[in-house]
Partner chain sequence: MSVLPFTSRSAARGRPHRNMVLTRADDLRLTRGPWRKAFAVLLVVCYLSLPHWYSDASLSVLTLVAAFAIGSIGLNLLVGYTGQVSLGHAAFVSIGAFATSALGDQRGWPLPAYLAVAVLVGLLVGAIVGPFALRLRGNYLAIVTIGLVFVAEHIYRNWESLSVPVRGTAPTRNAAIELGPLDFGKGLQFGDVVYTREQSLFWLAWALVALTALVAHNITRTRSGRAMQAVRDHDLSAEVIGVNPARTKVGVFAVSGAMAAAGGVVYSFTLGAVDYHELSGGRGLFMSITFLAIIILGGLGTIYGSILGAFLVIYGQRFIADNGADAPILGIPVEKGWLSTGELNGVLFGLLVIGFLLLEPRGLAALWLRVRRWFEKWPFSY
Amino acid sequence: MSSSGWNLTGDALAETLFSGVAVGCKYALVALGFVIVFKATKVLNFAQASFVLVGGFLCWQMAVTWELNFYVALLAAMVGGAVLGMVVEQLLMRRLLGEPPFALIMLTVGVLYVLDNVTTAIWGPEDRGLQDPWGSRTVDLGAVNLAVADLWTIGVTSAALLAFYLFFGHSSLGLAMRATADDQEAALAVGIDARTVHRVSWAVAGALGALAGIMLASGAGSVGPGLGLIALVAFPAMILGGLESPLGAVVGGLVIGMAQQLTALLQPEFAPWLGSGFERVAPYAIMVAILLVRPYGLFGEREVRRI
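The form predicted alone, please: structure of the chain above, on its own.
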C-alpha cells in the first residue's frame, strides 16, 4: 500500500492480466500479418494497418447497414481483406520486384495513406459501434469480472492461430510458403512458384488484418479512422518477437498487451510523473529496451556475416 492508501487487490490484478491477454491477442493477429509478408517477401508492410481498418469497416457495413448475420459478416470481411491483400500484391508490389527494399517499404506506406483516406471518404470520419453480439456484457468468475468480448477475442484468436498452424504445417501450399521463406532460390529450384507464395502471403495477411480490425472494434471499441493507428501498436510486438518468427509475433503481442494494461493500472499510482496516457508509449519503450539487448528480437535469428 502506498502513502495515499492505494491497494492493489488480487482480483484487480487478475482482471487486468486477463484484459492484457485479450489485448495482446489482437496485437498478435496484426503482428502475425506483418511477419507473414516479411518472412515471404522481405518487405515490411506498413499497409497492414490499412487492412485492419478496411476489415473493420467491411464488417460494420455488412453487419449493421446490410443487417447480415454478424458471424457471416466477420467471415466475409476476412475474405474481403484477403482479396485486398492480393490486389495490392498483384497490382503494386509485383511491379517493384527486384527494386531496393526501401522502395517497396515506401510503397506500402503510400498504400497505407491512400487506403486510410479512401475509407474516410466512403464511410466518413466518425466512430461507429460494431454492434457485435457480445457488446459490453461481462461475466463473473468468482470475484473476478471478465468482459465477454475479451473471452471471444481470446477464443477467436486461438482458433485463427490453430488454423494458421495447420495450414503452414500440413498443407502443400503452406509447406511451399515455408520453403520459400527459408530459401527462395532452393524453392525455385524444386519448382515452387514464388509468385503464388507471395500472393497467398498477402492474402493471409489481409485476412488476419481484417479479423484483427473486427476484434479491435468489438466490445467497448469502435470502427473509425483511428483503428489503423491502434493497429500500429502491434509494430513493437513484431519487432519484439522477431521479424521472421510467427511464434515471436504471438508472444510479442501478448507481452505488449499485458504490459500496456499493467502500465495503465500501476503507472498513475507509482509513476505519475510520467504523465497521463503513458500506457500508449509503453510498447515502444519495451521495444527499445529489447532491441538494445537483442537487436534481432526475442525469437529472431542472428544474421551471420562473413568478413
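Note that this is a predicted model, so its numbers are computed, not measured. Superpose the two forms; the largest set of C-alphas matching within 1.5 Å is the rigid core. Residue numbers count along the first chain shown, from 1. What changes on going to the form predicted together with its partner chain:
- A displacement of 2 angstroms or greater separates the C-alpha positions of W273 between the two forms, with the rigid core held in common.
Can you switch from the form predicted alone and show the form predicted together with its partner chain instead?
The next block holds one chain only.
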C-alpha cells in the first residue's frame, strides 16, 4: 500500500475474487473431466482438451448457425461430447488398458492431434462469438459489477458438482464406478462390468469437456482453436488437487483461478521484478510448490510401491 498511485478498493478486490471464482469454476469443470477418466481407467487424458474444443464448436454450430435455443444447443453439445468420449474409449483406449502410463498419455495425445486438426478443418481457424443469452451483461451489487456469464458459470459448476455427488453417492452405477476405481479385480469379482464403467466415465468426461468448452466460450470468451490451449491450463488445477480426487479438482480449479486473477491484479504493483504476464506462469509456480510438499497433490492417493 506504500505506492501513491495505488488505489486498491475493497470493491475492486471483491470483483477480482469473484471473477477468480468464475475462472476457477471453468478450470474445475475441465479438471473434473480429467479426474473421472483417471480415476476409472488410470489414463491421463490429453484429449480432454479436444473435447473442450469440439464441445464449444458443436454448441456454436447449433446455436448460431442452426439458430436453435441456446440451452438446447448446450445440452445437445454435451450429448455430442459424451458420444465422442465413448467412441474414443471404444475404438482406442480399450486396446491399451494396463500399458505403462507413458504409452497411454501418448495415445491420447494422438487423439488430441487428430481431433483438433479435424475440428479446425471443419470450422476454420477464426475466433467467433457464441452469442449466448448472457453476453457481456452485468449485475450491479452495490458498487461491485458481476458478469451474468460468470454467475451462470458458478451456478452450472455447482449443479454439475451436485450431480456428481448424487451420482457417485447414490446410484448403483456410480457406486460401481467407485468400486472399480478402488480395486478393479475385486469389482469384477462381485459382478461389476468394468467395460461399462470405462465407457461411462469417458462419456461423462466428454460431456463435462463440452460443458467446460461452452462455459469458457460464453460471456467475454469466444469459440476458436485457442479453446483447447486454455484447457491445458487446467493441468495444474487437476494435478495440485490430486489426480484421483474430484474434490481436489474443484479446490485446485478455484485455487488456480483465484491465484491467476489476484496475480494479475496485485503482482504488477507489489512484485514488478517478476516480469510482465506473470499470471500465466503463476499456476505452474503454485503447482510446483504444492507438489514438492505433497507429491500426490492435496487429496491424491499415495501410491503403494512394492519391491
